[in-house]
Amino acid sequence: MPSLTPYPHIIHGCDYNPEQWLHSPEILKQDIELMKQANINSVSIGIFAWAALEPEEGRYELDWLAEIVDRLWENGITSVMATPSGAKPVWMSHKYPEIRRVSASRIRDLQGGRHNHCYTSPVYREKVRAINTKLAERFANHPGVILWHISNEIQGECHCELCQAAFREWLKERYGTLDALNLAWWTSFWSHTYTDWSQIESPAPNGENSIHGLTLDWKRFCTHQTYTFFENEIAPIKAANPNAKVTMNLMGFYDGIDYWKMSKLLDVVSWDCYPAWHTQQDGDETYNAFWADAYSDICRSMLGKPYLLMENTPSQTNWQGICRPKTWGFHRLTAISHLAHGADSIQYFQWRQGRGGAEKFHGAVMTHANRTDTRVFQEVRGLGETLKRLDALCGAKTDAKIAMLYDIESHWAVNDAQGPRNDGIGDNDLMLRMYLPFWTAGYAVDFVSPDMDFSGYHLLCVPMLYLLRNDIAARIRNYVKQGGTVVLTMHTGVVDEHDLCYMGDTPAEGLAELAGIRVLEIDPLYDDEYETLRITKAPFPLAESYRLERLCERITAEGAEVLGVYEHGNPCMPDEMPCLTRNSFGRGTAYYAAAFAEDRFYSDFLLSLAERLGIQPALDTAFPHGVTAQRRTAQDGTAFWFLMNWTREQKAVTLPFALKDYETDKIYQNKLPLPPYGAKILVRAN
């Protein structure tokens, strides 16, 4: 991937808010001078200026942000261009009051806040329209502009009766009849059947909720609208400059919309990277860490090339319960995280601390003291320093063996289904204990959604795919039966793309034959009840048992080898029934995991059938707590080796061959010492 900037240097940026300072030009003059000793070289500019760029109807004033676009590329720095659509201005509030959302208790917003507006109202779109359409006219060609963020954390859903509308229409095109869809919605449960399309209306919380392909395909019209509404956003910038990059910044897990469909639009994944840091009495961050660099994944793995790192607190925010500031040094070692997970950026919100108004207390490079000897802004500028030296990471590639199935359709589904389980069913969290252990030993892990391509990877992991398309089904049999390992877990293949459960066997359309099992019942338990998994023949090195929780499948072995079998402490409970099973599928193997286990279960499991596998992780030794790895591998060949500790406790790594520190020439033999909170960057040494 070619370098983002017009030089090839990792992004060190920040979001820049010029237009709350218009009035105050001498901060205005101090801010580029700052920012060059910061070591800053992009900004994100125009996200919220529409006011300022449209102060009436029709009447653009862009001379102020040309001028300040020009003066830092004459000084070195370039631009993120963003169009300023996620929040409108007054003005257009109070003449057009359409374009302002409707809840789902069909009660119209009033003007204010952010991210609010109708996605559907052609008034909006025309306005959004007209207004990138002179930004690029402006500055889609300007040597200074390197990207185009797309309006700010796109979220949220309109039920208006501009939306109603579009949605009866985009239900007539997928499903052609009422007597279609009535089925697919089975809505003769209750007496619930539409005879007319005029009749539909989106779920709410004094309506309709019991229909649940009603609400699954109520969440992909939104997801409709919004990359419809987004292609309204690009279309006068790519018309201005067909090559001009475009990208949006996702909300980690966020699951309003289909952040996959959305990643087809995008030039360049980025998001904004928000973990409650410093939560822990004990100082260890490493949940805080494997959380954002499973998301960090994520986003590198939906257009298989590094993401951008659009926002970070260098300090604190202001929105969490208690708002810690980041302590000392521990920003590099957040920054050299998501370096090593695949970032081509590190960008800060924001640049300068506002007055006024809901984020003047979140942290920014330069606080309200406007003072350059804080120890924020000298962290800030040291890692910019370490960045300059890392203009050869720029497009460098991550080589994952490992793919996690993240769908989220299925979320969708299985969190509306109302049963087995309503106190959390834990899809996600399902998935976050499947990854723990390949980050905890340094392995690389990528996330790929039903409609990618699995089949290079050595090891599929399928966590609670509770919605099944037959087309992915079929997928991953084939995968097994050209040589791949997936590992399948409880509560697979229950229902189909319009939540309809399957008739027959599960799990459905031929997943049950590929492992070898069948689903006889599904038992869920509650917080404090836990159910024994004993292994009774382990393929590689397993403990003799484990805990179980939240769901546990009754199943029977038809055909699979049964390694490990439930033991319930119950009178009532038949011991010795099967709940991990393999078994072989053409080339390839299906290991099936019937129950919710411990970590303890993931992390002997998996990494030992990695091994087997012969992945390989990082680097190939034992990490002490805490500690975790990762390798890039620049467009040259050269390895990068990322070594961080997430606890404030002093640790040391046993290293398998030599290493020497990027940042200081420094070479290691055997031990590489890590300082609490610590990070290395290290190549191979000579």
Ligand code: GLA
Given for the second form:
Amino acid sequence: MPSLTPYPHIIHGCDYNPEQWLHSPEILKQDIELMKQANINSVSIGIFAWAALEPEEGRYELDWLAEIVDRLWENGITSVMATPSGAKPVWMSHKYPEIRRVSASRIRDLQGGRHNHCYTSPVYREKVRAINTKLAERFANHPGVILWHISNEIQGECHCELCQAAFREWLKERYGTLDALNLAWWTSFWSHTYTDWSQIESPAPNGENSIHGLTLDWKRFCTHQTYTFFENEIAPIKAANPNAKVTMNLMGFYDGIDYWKMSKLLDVVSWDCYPAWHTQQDGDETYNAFWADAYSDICRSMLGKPYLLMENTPSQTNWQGICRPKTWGFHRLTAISHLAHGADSIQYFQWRQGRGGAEKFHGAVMTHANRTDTRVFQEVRGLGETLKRLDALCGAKTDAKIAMLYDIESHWAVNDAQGPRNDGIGDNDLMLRMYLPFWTAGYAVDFVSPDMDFSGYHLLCVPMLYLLRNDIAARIRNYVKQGGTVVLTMHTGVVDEHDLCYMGDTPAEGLAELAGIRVLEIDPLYDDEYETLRITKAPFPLAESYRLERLCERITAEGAEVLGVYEHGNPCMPDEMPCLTRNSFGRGTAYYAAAFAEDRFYSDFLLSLAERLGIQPALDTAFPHGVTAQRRTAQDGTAFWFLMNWTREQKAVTLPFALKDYETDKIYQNKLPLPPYGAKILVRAN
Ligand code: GLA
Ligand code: ZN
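Please give the other form, namely the form predicted together with this ligand, since only the form predicted on its own has been shown so far.
Below is the entire complex, every chain and molecule, led by the chain shown above.
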């Protein structure tokens, strides 16, 4: 029997919904045999099974689940046991209407859908605690249960009276007095001063939406409420087995709650990855791939260890505008890219297509055809053969020297602000633009929240840190003082943690001094308008000029060296107005990029900077367009290289040293051919 520790193997798994097939025992019997044929070694089970587990209040029926979990385990298939709170049973919803969510416009849901319960309702929390206790008693010490999957894609917010009351309590705790709250929220604006706590209500489209501090605190509160809801979910599991591991499946760049905060409760981070593949007529998938890999890097960075790919489709989804299946061989490429960026699993939504319901046409390993000779089944089986041989990769580390600061609170604040650019301020776009060159050139990047320690990185990128807490500013200054290199950008250090504008020079809290500049004003361009950055002094190879768009901040150098200036076509603007600067601070250096630039700028600038700082990519070679690389180091010291070709063309990579194909043992001395959408796992040849 395989070892019982959570990750002796790369997990090759799927969401499994036997509750939809309890009336067809012959299907359930087939499933296990078919899973073995597909090289599936784990299932995520019970995710939406509440109605089958508790068909009426207090009557629990767990035998069917136990029987399946046992049978799976006897066949070498582990279970990721889910708690069922992602969808509430109909009887519960009718008996306890308070568990149904109320929208921002104060309309209570009818029963239906999923992911739509109230996080505050004591009734729902109690029901969740009770069912989780039953599940934990039965399964928390089961040798086949390797992980707990808490709820599903936890999301959204509820505006019911229970939530409003909890919000007010949370605010009392945070501010102590109404005077303090009124000041922090600047409620004297438009006479929105509160004179009693009971007057405070959550933001609403037909109500209060002009107090940014309120909106920001509401989002913080929703995270807090989700956090305590999650604590309530996991308490019975950890009580039954203190070593039980829990995860939550994240939804990529979903920004409804602060995932950084939630990650503190997780033993392992997992995410559900569904890019809209094959949108480009020329078959170039780099854009989708880099977006997905960026989020994988975020997941890996959250706990500084491998993440799980909890869901991806083996073929197509059912919910995108156009639901194209992954083309021939493409699934293997996407899977290997996840391994490359730190995944210890490849899991699917879903094992088997249901016959009815909203997701009946969603891709699955087993389709309605109920055959194993389908292309998708065979591709899944083939990938499973590869994963079977990759035990050594489990737990392998990524060694990143570059950190990208990603602050969700700043993201909330800058997108809630009215002005300077309501048609897309582009903070996430800027972050991804700064990430793209590193991804393209095969550098490892960690994303860090402001609360994380970034002192060990050689390069820190800080895209548009609009909301700046003073403790973070102090840490950034200190990082540079000690020898670090930081890249700051426009629209940084504008508001404090209450979303109140800083008075005085910006970027505030000493970052102006750090950068040796001062911001004068910010000019948002129309979508079809451009300005130009002219490089006046290149400390490393840069082009003569770059196109600027979206946001052009006018700055003045106060000690910083000017590396580039605006060329704007406006004769009234003073000449030589700085746009790109560099400043020495302590033992380190701060760069300031005042305008949003075209991709080529970030590529030239950031890659030169990385090289200058001696940071190494996964493989020191120039990759042809569409080919990317990453490296992970296994616990025994073995280095694994991953090469991905995101184009429909044959490519070749020049190798700096000989590498061996991990799957075929073939050795490549200096040229390595990569077929269209090909991917390779490699180790050193000797
Ligand atoms: C999400 C959910 C799954 C399923 C898939 C479909 O990720 O977690 O239950 O609905 O989407 O793509
Ligand atoms: Zn509520």
